[in-house]
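This document opens with one chain alone, in structure tokens, the form predicted on its own.
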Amino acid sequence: MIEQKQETVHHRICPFCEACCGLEITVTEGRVKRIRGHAADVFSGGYLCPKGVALKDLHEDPDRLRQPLIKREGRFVEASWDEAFAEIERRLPPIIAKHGPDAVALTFGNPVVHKAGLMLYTPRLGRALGSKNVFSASTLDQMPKHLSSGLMFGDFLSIPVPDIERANFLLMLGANPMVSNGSLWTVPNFRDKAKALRARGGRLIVVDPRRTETAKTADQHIFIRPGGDVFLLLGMVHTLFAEKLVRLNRLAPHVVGVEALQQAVAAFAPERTSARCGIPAETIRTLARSLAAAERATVYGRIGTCTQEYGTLCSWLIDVLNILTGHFDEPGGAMFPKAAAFQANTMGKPGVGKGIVTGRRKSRVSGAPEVLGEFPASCLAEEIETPGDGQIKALISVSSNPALSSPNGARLGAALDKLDFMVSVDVYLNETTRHADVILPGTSPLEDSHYDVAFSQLSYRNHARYSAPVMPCAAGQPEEWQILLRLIGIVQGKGAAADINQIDDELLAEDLRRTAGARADELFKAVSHRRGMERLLDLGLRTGPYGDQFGASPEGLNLDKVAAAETGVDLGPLGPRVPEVLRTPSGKIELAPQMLIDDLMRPAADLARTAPGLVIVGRRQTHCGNSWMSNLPILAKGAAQCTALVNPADALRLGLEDGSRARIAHGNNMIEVNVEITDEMMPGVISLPHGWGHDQPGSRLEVAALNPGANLNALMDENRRDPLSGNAVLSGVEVQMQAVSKPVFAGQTR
């Protein structure tokens, strides 16, 4: 009789993109046998993209680090955890003692938001360190939206999202959710939701310099000059006022600044803005009229609107359009999710607050203002290189790869080698961590528990889901929140051998004294049977808007209930939240924040500027995400992905052939790329995907190195930023392009 191998089935939230799809993972004898979409998942309903299946590759990747590494005489050697933390204790505290906490920078990247332990404990590490030098990936793609939302609604994370399941008109700028499944908008299976929108008689219009996967399924696609979004949006707002199409409806008592806004946009008639965005004036007016006339409509913009010099203005004007046309905080329009835990706009007194403050300090070299407690990632190199008081001498990086993902990474890589000490928490030896002195490997996503701390605050539908570990951690492997607690103990001067459970208790007690006041001891005791991330999650759920409030609402949520719900807990569609969601000092939606009104001087002056020539933009890809997914075989299969898309007219003018090599230059920065000629590109625009360039010596990424591709960000000027948010300008940058070689065909050699 043949012995049957025992199979177990587990459910896990996919950690690879913002869609957060529910996975069904079959495990046989300790190995992943199969990954499918979880059909009963209340949020994603069984949807699965190719990235989800690659979770097996990540878990089994031989390049994924499983032991700490210490650099000895320029070479990494494996070490025990005790040895690694002892090395950090030996080298990091003396730097803090001699130069102060600001001499140590903290940087964290995209994977942090997909790992609940990192998400909840990295801020704790930052507070314990006490350094003003904090950097993250947010200033590479999304800080403009945080800033505009904070100014308008009073909290950096009060970001409205399209209520797509009830909309009948969706205008989309600089976004490709057919590939990304949303960004700052968690919406798995956008494809079917868009089909349903059109099936009920709705319209989808995409404005983009490339006919993207989303644009190809839309009712209408409109080319736009990269960087011209602000002129399209200003022309639309102008039209609403000029043609008396403004309808605030029930929001009228909750909005201030309408008159100031009307005066500020008076100079931006579509006839004046048309040339700079490349869209006819009548088309601009028609878009505004259609938006105003639609019954349930919303405007959504994403990375293309953020990674440009007018990122904050674009992010603001998108919400302005939704508000002025009566499509804000209404079903089918732009609405605020209501997360089950950790959402600041569900805490404290509803409808009023302190608002946000920016620029509390400025970066030492460039004088860039702090936003959301961070300086621009593009300032990191100069802060390391430039001598003087406050110079960065050491760095702690947490799942961060700025040497690849930030502008002019070559400069940053050289700067990292000048540090006195660097420690990285990361699962890979990559383009950034190769510069570290100690690398502390985190866990595989299959080895940790998870809850979507951030993405539940951006979801198209309210829900709560928890993932238990699928696999046990290797012997001796600490959980990621434990790694960070150990680092906290070191920077606090308690040493590597400090009791991290005691440190965790002290941090929680401090949080509760600040937030719960007289109930602090009671709440601490109520969750004291848990530790680490699960304890914080239980506390967050129980005190959240759907929580059991420690017995006061017995039917409410707690971690036990959410964990027991194998398919997740559906908390219903988005609902109106104005005015309770607001945290502005006025208790109103600030339609015309002075910072943004003042910044309109820049596009006003820009109207007279000649549009740039050949420009470059990034793009999203189904089989690739950010740089940390490039080493996974299942995503690396198939045709070459890192190609420069070029319009046929531009290719003819530049002497380029399909499949040939070309050189792209911006200033002194230069890369070589493979050319793909396609009419999906707007003339005068080329496109290259983000997250490539895996050809750096000293990295340990075998699969990625086979097809390293070209790094788009290596072209970029680290000194070009949106002056309000500090976000790097990575889109619409003027470049030069020339042929390097002819295409190579079978049987030929170059």
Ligand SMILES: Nc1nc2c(c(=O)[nH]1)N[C@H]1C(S)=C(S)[C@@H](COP(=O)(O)OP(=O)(O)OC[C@H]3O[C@@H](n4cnc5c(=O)[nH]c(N)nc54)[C@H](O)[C@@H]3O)O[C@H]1N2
Contents of the next structure:
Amino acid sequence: MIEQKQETVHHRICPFCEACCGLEITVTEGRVKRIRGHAADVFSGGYLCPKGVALKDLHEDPDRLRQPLIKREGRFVEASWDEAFAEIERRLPPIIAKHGPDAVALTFGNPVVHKAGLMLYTPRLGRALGSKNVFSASTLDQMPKHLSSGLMFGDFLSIPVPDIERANFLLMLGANPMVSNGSLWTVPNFRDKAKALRARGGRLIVVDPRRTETAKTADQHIFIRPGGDVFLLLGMVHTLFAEKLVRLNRLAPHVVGVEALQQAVAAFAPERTSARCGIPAETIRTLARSLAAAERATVYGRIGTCTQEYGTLCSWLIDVLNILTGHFDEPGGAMFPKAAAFQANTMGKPGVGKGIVTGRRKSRVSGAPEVLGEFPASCLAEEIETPGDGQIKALISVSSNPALSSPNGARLGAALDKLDFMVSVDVYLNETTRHADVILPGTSPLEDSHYDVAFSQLSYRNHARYSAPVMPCAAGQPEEWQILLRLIGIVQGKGAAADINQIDDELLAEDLRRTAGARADELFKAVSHRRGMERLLDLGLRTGPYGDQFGASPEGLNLDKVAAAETGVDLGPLGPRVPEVLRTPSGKIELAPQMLIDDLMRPAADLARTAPGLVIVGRRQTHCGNSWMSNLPILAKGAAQCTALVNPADALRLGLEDGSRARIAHGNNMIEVNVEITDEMMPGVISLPHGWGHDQPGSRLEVAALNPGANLNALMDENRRDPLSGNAVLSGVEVQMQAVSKPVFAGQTR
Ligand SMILES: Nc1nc2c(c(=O)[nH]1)N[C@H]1C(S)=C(S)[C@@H](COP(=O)(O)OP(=O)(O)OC[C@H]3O[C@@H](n4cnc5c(=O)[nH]c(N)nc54)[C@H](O)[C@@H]3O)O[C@H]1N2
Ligand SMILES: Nc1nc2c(c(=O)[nH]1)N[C@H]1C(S)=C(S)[C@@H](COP(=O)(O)OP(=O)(O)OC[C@H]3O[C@@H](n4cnc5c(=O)[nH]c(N)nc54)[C@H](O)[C@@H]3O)O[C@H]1N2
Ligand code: SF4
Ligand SMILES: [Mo]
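Since the one above is the form predicted on its own, can you give the form predicted together with the ligand too?
Up next: the whole complex, starting with the chain shown before.
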């Protein structure tokens, strides 16, 4: 008799990118048998990309850490969880006692936003430690957008997204959602949504120094000089005023600063800005006119517009264009999501607030202002290296790989070795965690429950979806929020053996005293049947804008209801939210925040700068996920290669052949890569993906090491930042390139 194998089907939101696809995972005898898109998911409708399927490979990866590691005499040895926490207790509190909490830095990486336990408990760890030295991937990514949004709308996370399903015009700068699947815009299956937009007569226009996968499907592609977006956008805003195309419509009573803005852009006529962006003045004007004339339109910009020296100005001007053309907070335009939980702009008094503050502290060495409670990630190395009061002596890294993801990783790596102590919460022994003294393995995403704390606040449509764990945690493996609670116990001086449930209760009670006032005790009791991440989630959902308000709105949401809805809960298309969404002190949209008006001095002074000869930009690849998915066999065999894309004219001039090796250098830093010649590239621009460079000794990434590639960030300059947001400049950096057969660049050895 053939025995029927027990099959179970589970639903899990994919944690690998911002699209947050609902997956259907079939498990047989404790092993993943199949992963596909969950067709009935109300939000993603069955879409998935090759990375989603790789969840199986991650779960089964023999290199994925399953046991804590402690470094003893330079070598990692496996340890029990209690031993690992005891080691942390032995070494971390004395550093805090001697040098103060600022001597311990925190660095939070991208997966923090993709794991609800990390997302909800890393802020708690930050508060418990009380160090001003907090760093994250945000300053390698989207901090400019947080800042411009905060200044304009009063909250760092009030970020409008394109209402793509109703738009008939989408102007996209520095984003490639056909590959990245969207960012600061949770939009699974961009491909079909863009197709539908065009099928109903809409237009998609892409502005990018590379004719990307997205640009190839668009109606129009416009090459732009890297870093030139601010000049294009200023020229467009200028045109709107000059040609009297400004239409505030319904928003007129809610917007202040129109005149100040008009004056501030007076110097930026397209004829003057054209050279710096490499786009003819007439094209700039036509773009402005088309945008103004479009019925339902959005301008959207992403990482290409953020990782440059004018990142905050670009992020601001994109929303300025949407507002000035009447496409803001309107169906088909740029709209604010309204998440079911955790969204600050749904809390407190609607329509007015404290606004945001930055620069409450300055970083010790470079004097970079704090933004959103963080210092620039690119300042971490200098803060470790530079002696004196406030020097960083210890580091806790949580799902963060700055050795590859931040500029000048070599310098950072050397700095990490100088620390007195380093703890990593991570799933791999990799380029960063190899520097740690203790590594605490995070859970496989199949082992924990999930809710999109951040991305439901950035979604093209409102929804609430919860994923239960697909598998039980491996024996002894704590959930990630529990790991963070144990670290909190240690930094609070309660010790490694402290009762984490009690710590969790204390932290929640403290939160509620701050936020719920007289109802604090009642709310605490109402969710006391839950623990940890799920308790916070239940509380967030029940008190949220669609919540059951603990009985006052009995039809409303709570965790039981969301969890019972296997397909997720659809909360409808985005709706207008101005003025209720605003949290500025004026209660208005601040179109011309002084900090940004002042910053226009920089592009004004820069108008006459001549373009550098050759610059480098980054790109994402379908079979890669930042710096860390290259160890997953199904992705590694997807043929992603770390190649430099070079325009044929540049290749000819530099004597490069297709498939040949070349050196790329910036200052004293140099890497070697394979060359791919393609007219996709704008002349004078080369493109190299980031996240490669898996050839560093001491990592345990057997598959990734077979095809290591080169680290783009080895070329980047850690001292180049957008001064307002602290975001690193990772795009448009001047480089030299030459064929490998030639001698090494003068003065360079490596
Ligand atoms: N030149 C250049 N540099 C860039 C970019 C670029 O476009 N160009 N992009 C930037 C951007 S947008 C970002 S977001 C950053 C990302 O910067 P980082 O967040 O530093 O880098 P990641 O590659 O996402 O690395 C994630 C880390 O988390 C670990 N990890 C993965 N899953 C889990 C988990 O479930 N639990 C735990 N505890 N750990 C886990 C991985 O092993 C890895 O160490 O890189 C930035 N760097
Ligand atoms: N497959 C895959 N998907 C991912 C990731 C991944 O590593 N792999 N990473 C995820 C993360 S962390 C993020 S933040 C998102 C990012 O998502 P996207 O913002 O869509 O990122 P990219 O695909 O890198 O596209 C950026 C584009 O900007 C262009 N560009 C560079 N410099 C400039 C410039 O100065 N101006 C203009 N206009 N364009 C410029 C580049 O050529 C590139 O096409 O992707 C996420 N999704
Ligand atoms: S698009 Fe993003 S969320 Fe969807 S399956 Fe791929 S990696 Fe996962
Ligand atoms: Mo990112």
